[in-house]
Amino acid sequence: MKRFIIICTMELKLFTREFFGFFFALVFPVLMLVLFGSIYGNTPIYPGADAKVMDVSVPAYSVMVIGVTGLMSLPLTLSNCKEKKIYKRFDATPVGKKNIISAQIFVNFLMTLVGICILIAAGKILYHIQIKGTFLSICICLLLSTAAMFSLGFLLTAIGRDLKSTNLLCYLFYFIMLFLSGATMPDMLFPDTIKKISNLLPMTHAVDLMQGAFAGESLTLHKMELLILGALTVICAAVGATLYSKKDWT
């Protein structure tokens, strides 16, 4: 455990030195919140609605944080370490590559939680958002959404032949889902054609699930989202592990 803590501390320092992951996980979502909050305020999403703009924006931006760590930071870190043969060097020591990979996953998950907590705190302080869901239901949805995005990112790493191809896949998947899933703007503003495409994206279901959890909706109302994200986690993790085991670590 002491060895793992030391490794996590090292990986945490490396994460904070990487501008992209640090900025887009911890700073950018808050900037988005302030930007759209200054435009719309925390007004009802439509006349007479109980839900307000910032009440639905915070859980959506939370998925943005998950996407940054799960689809960008973690897979690119894994690919970079493999290409530079960092895992090979650690595998020749008592530490082993499994401990390094586990620490990288843990640190990215930890920074996901930190980013979401900062986002919620900003929403509470600046716009007095209402969170009607229970702590347990929000945690379940958060963990499942994180598992789905992390497993998808792991699969992209396993598919990519090198850092450049992995980089391309991650950027492509992340930005397509970021703008078409409702993570940046409400999907109710999308035309019908875009909505059909949006329904095919995993991040869309994560956004719907998180917004439902924050609004206090029962998880039984989101069986489809739970099923899709759960299946995505299992399939991507299994396929990714199979492909990753065939990669040349030398």
Contents of the next structure:
Amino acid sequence: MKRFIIICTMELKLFTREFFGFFFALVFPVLMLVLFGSIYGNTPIYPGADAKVMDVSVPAYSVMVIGVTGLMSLPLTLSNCKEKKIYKRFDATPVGKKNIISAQIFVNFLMTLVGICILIAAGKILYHIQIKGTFLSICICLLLSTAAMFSLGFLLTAIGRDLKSTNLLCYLFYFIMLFLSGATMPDMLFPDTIKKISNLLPMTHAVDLMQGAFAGESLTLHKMELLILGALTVICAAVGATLYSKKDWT
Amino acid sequence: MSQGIVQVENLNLAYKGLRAVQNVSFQIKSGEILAIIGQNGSGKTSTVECIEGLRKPDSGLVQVFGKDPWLHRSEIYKEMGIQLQEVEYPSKIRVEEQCRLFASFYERPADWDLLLTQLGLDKKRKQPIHKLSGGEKQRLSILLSLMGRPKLLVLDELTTGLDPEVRQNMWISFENIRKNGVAIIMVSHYLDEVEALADKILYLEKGKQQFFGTQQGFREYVKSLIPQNEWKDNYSLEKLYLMIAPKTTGLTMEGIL
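What would the structure be for the form predicted in complex with the partner chain, given that what you showed me was the form predicted on its own?
What follows is the whole complex; the chain from before opens it.
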């Protein structure tokens, strides 16, 4: 356990030294919140609506944080370490690559939580956002959304032949989902065609689920999202693991 | 009495349609240095990767400390130090952080602070690894291989990238390490290094074992292969090797001009 903590501490330091992950997971979502907050304020999402713009933006931006760690930071770390044979070096120690990969997953999860906590704190302090959902239901939705995005990111590293192609896949998936899922701008603004595409994206379901959980909606209203994200987690992890078992780590 | 550390019998390994290692057999005892020599692609690294447990042999016996390295890798690594041929570390990690991290992998790690000084890296301890020169990275790699106070060291291209002075110092260091009973397997293209250090030589060509034995035995082996009028007793190991190694064509100016 002590050894795992040392590895995690090291991975945490490395995470904070990478500008992309650090900025886009911890700083950028708060900047977005402040930017859109300064434009719209915490007004109702439509006249007479109970929910306010910032109340729904915080859970949406939370998914943006999950997207950064799950679709960019973690997969690019995995792919980089594999390509540069960093895992091979760790495999030649009593610790092995599994411990390093576990630590990398843990640190990315931890930074997801930190990013979301910063976001919630900023929302509470600056815009007095209301979180009506229970801690448990938010945790369940957060864990499932994170598992789905991490699993998808893992699959992308398994599909990518090298760091370059994995980079391309990750950027493609991340930015398409970022702009079309409702994580950055409300999907109610989208035209019908874009809405149809949006409904096919896993991140859209994560946004809907998180917004529902924050709004205090019963999880039974989100069976479809739970099912889609759960299935995505299992399928991507299984296919990714199968593809990885055929890869040469040496 | 010397204790057997590594035993390899009829090792075979093929991948990507290539028979990389064919019927290779050798053994090494504690306090011995074995040099594996041969051209690029002759199966040297594949052979050591089987000993390191990083590749699973297709057939044959490989035992390190009496155990199969493929099945007991993490156990064996407690007593085996490894320097890989091609390796990088996370680019933004600092030298001392990498050392501290590796030290945490072992129950009784080496005094890496002292090793940093001895290897001339003490002024680089705060430096991110990606800012080290090739030779400095190589020295760090050697340091990390010693971190677990190993009884067996496997060094793939030990002194590649080091300047002559550091190479000579490295030879002295490894001679001292051997005197303490550590067995060393080194893959090297530098025959002067092999001549200075190795007790035994394993010579591979296209994955096939051509010779295994002492340095004197290797001289006798070469002598038996070349015309007697070409033989001189004072030939260096490098000269002897070049006499029997497959010839490669050099660069001609026709392709350039």
